[in-house]
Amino acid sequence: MSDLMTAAFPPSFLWGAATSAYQIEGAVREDGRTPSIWDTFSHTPGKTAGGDSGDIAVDHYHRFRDDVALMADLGLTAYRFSVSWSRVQPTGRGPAVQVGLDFYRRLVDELLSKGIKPAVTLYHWDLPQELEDAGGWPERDTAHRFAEYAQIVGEALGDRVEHWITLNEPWCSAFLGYASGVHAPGRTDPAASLKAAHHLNLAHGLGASALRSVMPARNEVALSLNSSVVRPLSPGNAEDLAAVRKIDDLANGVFHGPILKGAYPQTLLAATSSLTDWSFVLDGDLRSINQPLDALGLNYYTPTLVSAADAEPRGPRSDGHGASAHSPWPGADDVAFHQTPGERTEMGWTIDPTGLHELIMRYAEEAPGLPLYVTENGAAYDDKPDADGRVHDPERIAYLHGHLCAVRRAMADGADVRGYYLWSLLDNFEWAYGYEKRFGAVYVDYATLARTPKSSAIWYGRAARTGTLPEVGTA
C-alpha cells in the first residue's frame, strides 16, 4: 500500500469538486425561476431540520465568479454542477427562459477561462413542481419532459461542455422521494416508487439520445449512481446472503440492470411482485434505456450491512437514509439493516474506503471498457473556525486520503478511473438535514456567507497540483 500512497495519478486525471443547484444557488424567485419539489418540501413544516430551505442557500447565483476563483486558487481542474430545471424551463415543458440559461452560460465561460473543465448534471432531484402536480416521476410523461429539457440544455451548452450526466442518484429520487418520503416530494407509496425508478431510467435513455442529437460527438454522456456496497451480517448464512441479493437488486440492479444490460433482474421482479406487475414497462422501453454510455459516475459514502430480519441486531438498525416510519426498500420488509463497525462521520456513516475500491472494481468487471469517475465522495464533520478564523478539519483530510488511496489501488488493479469529484465544494443546504451537516471543503459562515477554505481544501488542492497524495497532517 505504501507504493500506492506515493504513486502519481495520471496527468489527465480530473481533480474536481461537486455541488447541486438547489443546495447552493439560492435566488429561488429570480429571473423567472418557479418552485421545484424541494422548494415545496422545504417550506412544508416538519420536513427539514430547523425549517431550513434553499431560498438563499449560499447565494452561488450571485457569487459564482468568486466561487470559481476559489476553485482556481485551490488548483481544481474540474467542477461538477447541476442545472436547475425550474430555472431553465419553469413549468417543466415548453420553451426555455433564456435568462435562466444565461446564468449557466456565464458559469461555464467563467470555468473555462480559469482552465476548469465543467461537468453538467441535468437532474439533481429538483423536479419542477408543476410536473409533480401532474404526477411526478411515477408518470411516464415526466421522462419525455426530461428529454425535452435535456435537449434545451444540450443545445445551449454542448459546444463548450464535454462532460454530461443525465441523472444524479436516481435511487434517492425514486425511493427516498416516493417510498420513505424523507426527500421531496415526500410521498410514501412503494408501488409508485418502483414506477418512478423505471421512468427515471427511461428519462436517462431518452435524455441521452436527446443530448447526442444536438451535441458534438466528442462529448461524454454518463449518469451518476449511488450504488450500494451491500454486505451480509453473517457471510456464511444463507438467509443473510438472500437479504444481500434483495437489497442489491433494489439499490443497484434496478438501475444498472436496464441501463447496462437492457433488463431488470428477475430476482427484483419476483421480490416486488406483491406490489406491482411491472406492466408500466412498455415495449421498446428497455431498448430506449439501454443507450451506450461514454462513462459512468459512481457516488460512494459508506457500505451497507444487512441480514435477515430475525437476526440479532449488532448496534442500531438503520439504513442510513433518515428516520421514517416508511421504508425506502419496497418488498424488503424481511431485511434488517445494521450499523457497520468503525469510525463514523457526523451523518453516522461508517468510514470504510475498502467499499469504494470494491464498488469501482465491481463496475470495472460488469462494464468492461467503460471509463469510470468517482462523481461524489466526502464526509460531514462539525467544522468550526478557530480564534484566528481558520477551519481545521483533520478528520476530512484522513477521509479523503483513505478514499483516494482506494481509487489509486483500483486503478493499479486495472480500473479505468479518470477523475474524482469531492463532495462538496462548499458547505450548503443538506436536504432534509438543513444546514446542520457540513460536507464542504470550504467553510461557509451562514450569517455572512463568507467563504473560508478548510485545511482539507488546501490539502486537496496540493493533491490536484501535484497528482500525488500529500501526507495526512500537511495541509
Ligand code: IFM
Contents of the next structure:
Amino acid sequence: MSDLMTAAFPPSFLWGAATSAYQIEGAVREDGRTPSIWDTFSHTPGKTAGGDSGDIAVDHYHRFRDDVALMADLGLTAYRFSVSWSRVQPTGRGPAVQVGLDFYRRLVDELLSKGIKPAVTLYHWDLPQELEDAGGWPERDTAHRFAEYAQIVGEALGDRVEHWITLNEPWCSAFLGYASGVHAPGRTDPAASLKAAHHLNLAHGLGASALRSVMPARNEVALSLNSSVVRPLSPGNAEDLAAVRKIDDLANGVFHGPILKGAYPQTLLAATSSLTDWSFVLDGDLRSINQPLDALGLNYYTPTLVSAADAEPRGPRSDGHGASAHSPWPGADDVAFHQTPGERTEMGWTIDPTGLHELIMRYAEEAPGLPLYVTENGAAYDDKPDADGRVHDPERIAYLHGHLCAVRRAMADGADVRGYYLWSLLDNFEWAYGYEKRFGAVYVDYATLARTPKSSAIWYGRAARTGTLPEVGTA
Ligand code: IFM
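Let's compare: the form predicted on its own is above, so bring in the form predicted in complex with the ligand.
The complete assembly is shown below, putting the previous chain first.
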C-alpha cells in the first residue's frame, strides 16, 4: 500500500456531503413556495423517467432534523445544501417570505448545534417559473434578480454560514437547460444557451458582490463548476486535439475565462460566431464577473473523450448527458463524443480518479493560491437492501476510496484542497432520471421514506472521524 493511501488528511479538512433543494426537500406547495422551472418541467409528460417529480422527493423539508442527526452520527463535519429561490422569493423579485427563510435558519442552526459546518449554494437549477416566463437566463434581468436574491439570503444567514457558493454547475443550467433541453426549462436554442451562459456568469459576479456587501468579510464566496477533463481519442491526431480545444472552451473556458481571467477565450468566440456575435456582453460585464473569489468548488464524476467527427464513426459515441436530438455543445457539430473505456457506474459514467487529480492540478496551476474544494463527487449504483435490511455498496466504497486517494495525491503535489463533499447524502431525485439512479450514501425507501445508511456511509464516516481512508472492505 502506498504511503499516500494511509497518509492523514489535515485536521481542518472538511468531510462533507452535498444535496440540493429540489432533489430532496419536497413540500413544493408549502409555506408560500411557488413553482420553479423544475416543477413545470417534471410535470410535463415525457420529460423525466416515469414522470417522476420532486413534489415529495425525500421529504427533507419535514425531516431535516433527522437528516442532520444522521450526518452527526456518521461523523460528517460539513454539509452543502441549496436554497430554493422560489421558497424565499416566490416571484423571483421583491421582498422575501420570512417563513421560507426561517426553514433555512432552522436547518443552519441545527447543523451548527451538531458541529457541522453549513455550506450554502444559492442556485442549484431551480429558477422561479415567473423569471423563466419573463425570459429566463437568456434574459439579462435574471442576473440582477439573482443578485437581489443573493443579498436577501446573505443578510439572513451571513452571520452563521461561512461557506457560500453562488451557482452550482452553470454549464448544466445553460447548455442542458437551453441547448439540448434535457433539463428544465427544456429549450433547444443554441444561441440562447450562450446568452444564458453569459448571464449566469454575470449573476455569479453580481451575486458575489451582493453577498459581500452584507456579510462579514471572513465568509468565503465561491462557485461550483462541473469542469470537464477533456481528452483526445487519439492524442497524436491534430484534429482530435482541435476537438479537445473546442470542448474545453465550451465546458470550461466559457466560465473560468471570464470568472478567473476577465475574458472569454478568443477560440470560443470564433467557434460560436455563426450562432452569435456575443453583443449581449456589455461594457463593464467582464469586470463585474471577474470578482476575486475566496475559493473554488470542483464537481467531478468522469472524464470526457472526444475526437473529430469523422465520416466513419470511430467506436460507440456518448457524451454522458442524456438522449436528445439537440446537442448541448453549440458550434461543435464537428466533434464526436466517445465512451471512455473502463468500469462504469449506473449512470454509464466511466470511473477514473486520475481525472479528479488532473482537474485539481489544473486549477492549482491556473488559479494559484485559490483554496479548492471538491464540492461534488460520487456514484450511482443499483443499491438494494439485503434480507436483514442492510445495504451493502462495495462499489461505491471503492469509488470514494479511489477519488479520495486522488484528492490526497493532489494535496501532496501541492494543491490547497480544503474539503470534499460526497454526492449525495441521500438517494434523491436525479433530475431527468427521476428516482431511478441512487447516488446516496444513505438509502431511501421511497415507499416509506425510511433512511438506512449504506456501508459506504459507515466507511466515509470512519474516514471523517479518523482523517485517514479506511481500507476498502472494512465497512
Ligand atoms: O445530481 C446531480 C447534481 O444535482 C449536480 N451534479 C451532478 C449530480 C449527479 O448527476
